[in-house]
Amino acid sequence: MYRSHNCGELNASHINTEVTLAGWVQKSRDKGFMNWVDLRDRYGITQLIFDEGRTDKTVFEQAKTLGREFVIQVKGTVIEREAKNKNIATGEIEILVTELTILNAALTPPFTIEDETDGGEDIRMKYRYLDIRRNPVKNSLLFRHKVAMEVRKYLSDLDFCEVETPYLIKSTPEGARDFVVPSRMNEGQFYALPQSPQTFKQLLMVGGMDKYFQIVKCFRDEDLRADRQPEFTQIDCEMAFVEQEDILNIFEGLTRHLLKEIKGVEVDKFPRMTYEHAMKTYGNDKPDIRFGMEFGELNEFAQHKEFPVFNAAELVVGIAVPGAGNYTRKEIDALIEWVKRPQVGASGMVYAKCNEDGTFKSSVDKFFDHDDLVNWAKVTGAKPGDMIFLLSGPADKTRAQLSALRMELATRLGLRNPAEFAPLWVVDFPLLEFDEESGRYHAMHHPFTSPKPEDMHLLDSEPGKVRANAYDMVLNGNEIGGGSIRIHDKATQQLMFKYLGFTEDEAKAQFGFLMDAFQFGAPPHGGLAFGLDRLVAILGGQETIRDFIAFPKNNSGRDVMIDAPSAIDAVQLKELHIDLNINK
């Protein structure tokens, strides 16, 4: 065997034992008469000890050639270190070597495998099987790991059944671009990456399974970010015969497991809290709660002055924020210029300071007395020592305009605790949105979706005031997951292909498998997707997923370590039946 312990689990209870160990080397230090060096696995560090008065000549010799990350074993004697480093598990011994056998040589590395490496972030994805020795990168694969075994407990200890569902499926309009597979066999067709196992969950549960859960990739074709990826994995989940609470509850109880497990994290509270009233109060559907600055509307107190730009908005919304009012002028042109950037577009933004003594200094005081400025301070919640911040237009921009400025803020002053975590439910969404581009509804979640019973007489008057049965879990500011009762009868999912814009024909093309399904025994059912990546980032407390995937793509969407995407050759090219022609 190449090993009889690995790297991270002897100490002073191992002294004089004959060990044999298998690793990298991290670093060596030639003192002349000794020789140090650091065998790393991804268990630990073991320091190993080369002395020209003990060890073999030969062996001592050889030693001096390891160069960083050479791949070597060892045998030797446990024994006790004289200079003990209390910051690793085996820092009390090392190991007294009496023989060396190099099992692989290694260049040079483009950068340290360190912790706190040189290395920029371009080189590391170049190289990433060297950046996934490094204990940040290894540390959150492990962390990543832990997350997804819990979840596989949870479930399974309340009767879910893990099922696999298909790569290789057909294109249907969810919402985003499909990745497109040819096919050699059927000329001219294609099979697409599943955005979701949508509609083979559901079909599970025609096929009654009862609880399905399955931890599984899938693939958008879409613009990418910090928190996105081409490929990504979902916790997937759908139960038959249950209404939206019970989800709700089961994975309120998800959630809680994993903060207890992973965190040690205790949460009594999940907020239910509209779609609507997220909106208005926090200008976006995945509000922060672990801080306030909630939005404050201000119209009645704001416009039929002699303010133009106030009196011709839809909305005029401020948010106070705590403290801030010691800002200098300066500080709140930065901000000002902050929001008038491309990324949020306002044109401008006004402000009141709400001073310890009572008074108010704002921007726009030629229009607004203080009677004004202490409506605004009781709307907006602002307390001396405050400053408040104002921004006007159409109602939707400006609430997205303001979010983003609250987000902002609450980054600067420190208010977004990683090790703070603040879950919610998000319910009631609108179960349509029009596109005005296309002049048509979209769905606003999927087309399977169920409206609220209640709402169903709206769909011919008023389609943008139905609301679903739909939920999504926030937690810290993200969207973790989603989910809604889904439709399960045929004449109601025809229906929505209807007011979506389909033609019956086109519904019969896209989904004619499912309703199918629908005639045989379809049962009431529901359920939700974690999104898994996200979710043990912010558990691991990051902003960003990459570290949290093995091998992910750039924002372009490639894969420099192997280069993909990639030219195919004229020979696979003609076996697809594919002649290409592009434009350059």
The other form holds:
Protein chains: 2
Amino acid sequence: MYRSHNCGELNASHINTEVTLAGWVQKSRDKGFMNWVDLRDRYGITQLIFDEGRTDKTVFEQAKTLGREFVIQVKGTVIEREAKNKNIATGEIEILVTELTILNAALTPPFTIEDETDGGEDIRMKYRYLDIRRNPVKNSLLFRHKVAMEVRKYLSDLDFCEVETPYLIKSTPEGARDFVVPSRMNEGQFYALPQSPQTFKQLLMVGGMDKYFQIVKCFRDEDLRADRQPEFTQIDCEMAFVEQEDILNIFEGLTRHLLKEIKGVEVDKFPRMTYEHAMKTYGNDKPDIRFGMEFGELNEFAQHKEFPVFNAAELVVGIAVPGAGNYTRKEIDALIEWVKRPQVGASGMVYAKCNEDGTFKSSVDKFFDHDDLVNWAKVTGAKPGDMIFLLSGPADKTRAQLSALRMELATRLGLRNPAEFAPLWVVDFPLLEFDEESGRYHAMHHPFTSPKPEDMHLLDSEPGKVRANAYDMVLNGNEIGGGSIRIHDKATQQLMFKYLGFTEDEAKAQFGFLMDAFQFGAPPHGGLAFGLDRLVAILGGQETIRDFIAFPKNNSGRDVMIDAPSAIDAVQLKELHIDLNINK
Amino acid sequence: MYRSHNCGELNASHINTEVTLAGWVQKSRDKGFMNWVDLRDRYGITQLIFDEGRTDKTVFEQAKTLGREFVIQVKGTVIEREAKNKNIATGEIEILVTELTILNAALTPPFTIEDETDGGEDIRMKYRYLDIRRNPVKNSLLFRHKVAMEVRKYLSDLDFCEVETPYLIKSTPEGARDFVVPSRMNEGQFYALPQSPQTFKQLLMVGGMDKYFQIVKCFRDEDLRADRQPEFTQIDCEMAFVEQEDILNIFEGLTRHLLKEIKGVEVDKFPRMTYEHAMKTYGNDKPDIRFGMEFGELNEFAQHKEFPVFNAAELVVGIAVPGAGNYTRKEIDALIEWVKRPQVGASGMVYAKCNEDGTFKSSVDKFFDHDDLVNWAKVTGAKPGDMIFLLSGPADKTRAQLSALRMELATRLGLRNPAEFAPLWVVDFPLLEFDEESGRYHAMHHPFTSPKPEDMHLLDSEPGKVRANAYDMVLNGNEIGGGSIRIHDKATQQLMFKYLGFTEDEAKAQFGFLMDAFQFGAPPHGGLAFGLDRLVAILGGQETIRDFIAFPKNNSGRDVMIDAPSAIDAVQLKELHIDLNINK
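Switch from the form predicted alone to the form predicted in complex with a further copy of the same chain and print that structure.
Below is the entire complex, every chain and molecule, led by the chain shown above.
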């Protein structure tokens, strides 16, 4: 062992102890006759002292050659520090060094190894191994491990069994694009990497393994939007002989446990909200309920006058922004411009200030009188000093626009406190959603989701109205988990494939094994999956997942550190029975 | 919840309790007026009773329709059983059923769901979800989970951090064949699936994450020998600021912990054996030391007479087989045929019986006298009543042949007791091994393994004699883990690539990122990886890994249940910039 202690554990109780430490040179302060070096490892920083009067001359001189990030080993005595540093655990002591070994020299790193670094995203990714030395990244990885361990312990204690499902599976055109793997031994054939272990976990239920989980990598070959990764990690779970209520309770328990154990936060029973209510009230199926600003639908009180914009709209809807009644004309104009950006897409915005004296000042005073505005305030919950913003247009689009505005205003008003946790369940998702592009219905969750029995009769007449036994767990405006009760009989599953536009042959070729399995005694079952990357980021109080992934890929799906993907040689291609087909 | 209790937990203390159970019909015994049904779930079997006198007529009649593997839910009362079954946990009670719901009917399964099934390997794999219902498979999966959890807890408690490394990495021609993944976004380029996270874990060491582990899938596109899988699981570990001794101690501790916690077996400190000693004494670098039969080298006492076979041989080597002195001529001839099979490849075998009276009877009495045989007995450790078998020829081949014989005889003599555990470390592996086919040296472990500093001077003159700081953990004749101290400076790593036949450009293109990393302050580090599939199989007392893998592939790398790999469509190929190149 190169060390007797680590760099985070020595304190006043160790004074006069002989110790050996090893780590990286964080920085040196050379005062000529005295030279202090901060030695860093994963556990902390310990100050070393080289003193012309007390240190062997060779060691003293050698210490002057140390550069940043040199790897060294030192032996010495723990002594009391003159100028104590209350900010670090080892701040009471320093090491009077007697022996110094340079284990490895280091080039000057391309960015500073500090909490606030001077390195941009690109250079940090190229030298990710240096980035990981920085506390924000290192601590994120340690935090992720802690969360994963707590998940495993909690579920194991409840008799869940972690089962590893295969990574080399079968490609299915449903859902996102698969990554595929050409098979050398099976000419012209391909494996696919799993987008999720969905069918395997269902087969485990058929196999009687009634409480399954797995923390598992999944893969999607999608054009990467910001903060998406081609490979990502799920906490994948499934249970048999359960109803939706059981699943909600178990995984609410898990989440409450994590919040308590990891964050020390106790939360009440999670509120439940139907998808329909979430969309009407927040314009969003993953509402952030750390703050209010709930939607007020105003058709009744906004379409009875001669204001043509409102009268032509399917929906007029508004929110009351707390304390925003004093926004200047300039601030309001900027917000109007903000909602008119193509990313939001509103054509304009109406506002109404709620003055402290109970009067109002709106941008549509020409059309609406005091009584109208009293109603607007009532419906949106506006109080004196607030500002009401109204959008109008097609219902779905307008809700989405107002949701974007609501989130933006909450951020600006500091209402999205990362130390506050407001989880909820959104339930009763639609089974199907209409896809404009293909002109047909798609499964909103996936084709294995069970329709609510009471809505089955609508499948032919109003497919969009059929609700599913599907649910999402939402935390601080993010979907962190989602799942459903599954279909567990062949007839319903066949019907579902039919509604989703599969021919009988296609359904059989792709999912025949699952439908076969359902004939051999499949129990009722359901489950859910959490996105681990997102979950740890939110628990860690961060907006982006990248620092919680040791070696992330960039938006082109490249690992810029190892330079992958890359070309492979002709022999390899031949063995795999493929040729390149490149647009020259 | 479909049940109040599971099928393994009810006992006499529950008598008169109203319960709800759900599970699979294991079997029915219909005596006309009385019908017993064994209800099975993951946790056990509970007997249900339908009694014409006490059971509602409809329920009674419905029970007669139940077939094997039907999924049912019952409500009823726990009553004392008349004929108790001491063999099962629930053997004191049965359930007098009042309500019966068929949750799902079942076709007759293609093989019996019993511990000893009538299904062959192929059909069991096709219907793996039914196979998993059987105790031997189900218990293997539960056992695997238990082992994995213990590993995680043990290492986490020692401050190891589990870090997920990427699955989409870079292809390198070194080592086994990679599975590759064409990149859609990076035309003509490919990711590779990792054969191990080797370079990433080393980069984590450079990143200061000084105790890393990961239970992780790895991939090798090899022609599958028996009991190999294209995807397999490793417990991958790495530590910084350690020497070989530290790693051996930590992971010996882990293994001892597993044996104690999982098997209730306490083992002493593991013996350590050099590679050289293992090869000389057992003809094998993974010796099974649950039994003796150590090799005796007999050149000195076998090449001084006129027996040309021995005199022409590089090595004459024998083992004493305990209690085999009474083997018949027929048995001996059969063993001689056994070693002459092409899989073993000996050209013949000499034997010498050690009679109880101290005399000998050998197949070479014409050439060797009593005194010679006394020496043979001394060197091989033979006692009266034993049999000495001798092989001769080129040293390496002969050792391998005698090792095969030793293992075969141990199996026949019942010396390989799966309930006994004899771990050891084999250390001081050669750094390089000569590959006849390519006519050059290859890394025996991998190119990142550190040569022993004291052997470095032999690299040019006698590369085959350079030893590495490399070690294997061996358990009951299986390599269950292996690793090494790594090179951590650029110059040595460059030198190693040179010796392995890489040009400077090749080394840079493939591993430039690692050598760059070594320049920025790489600490001394090393680690090892356990094969989890094999480890759990051995701990579980099994020879084959297949039942410890939920969804294994067959020897052609196929998943016969889901029928993968399979063809993909032309659009997908085009998007991936590849064409098929099939030998028509």
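Under this definition, the rigid core comprises the largest set of C-alpha atoms superposing within 1.5 Å between the forms. Positions refer to the first chain, counted from 1. Since this is a predicted model, take the numbers as computed values, not measurements.
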Check your understanding: Once you line up the core, how about G358: does its CA shift reach 2 Å between these two forms?
Key -> yes
Check your understanding: Taking the rigid core as reference, does the Cα of L373 move 2 Å or more between these two forms?
Key -> yes
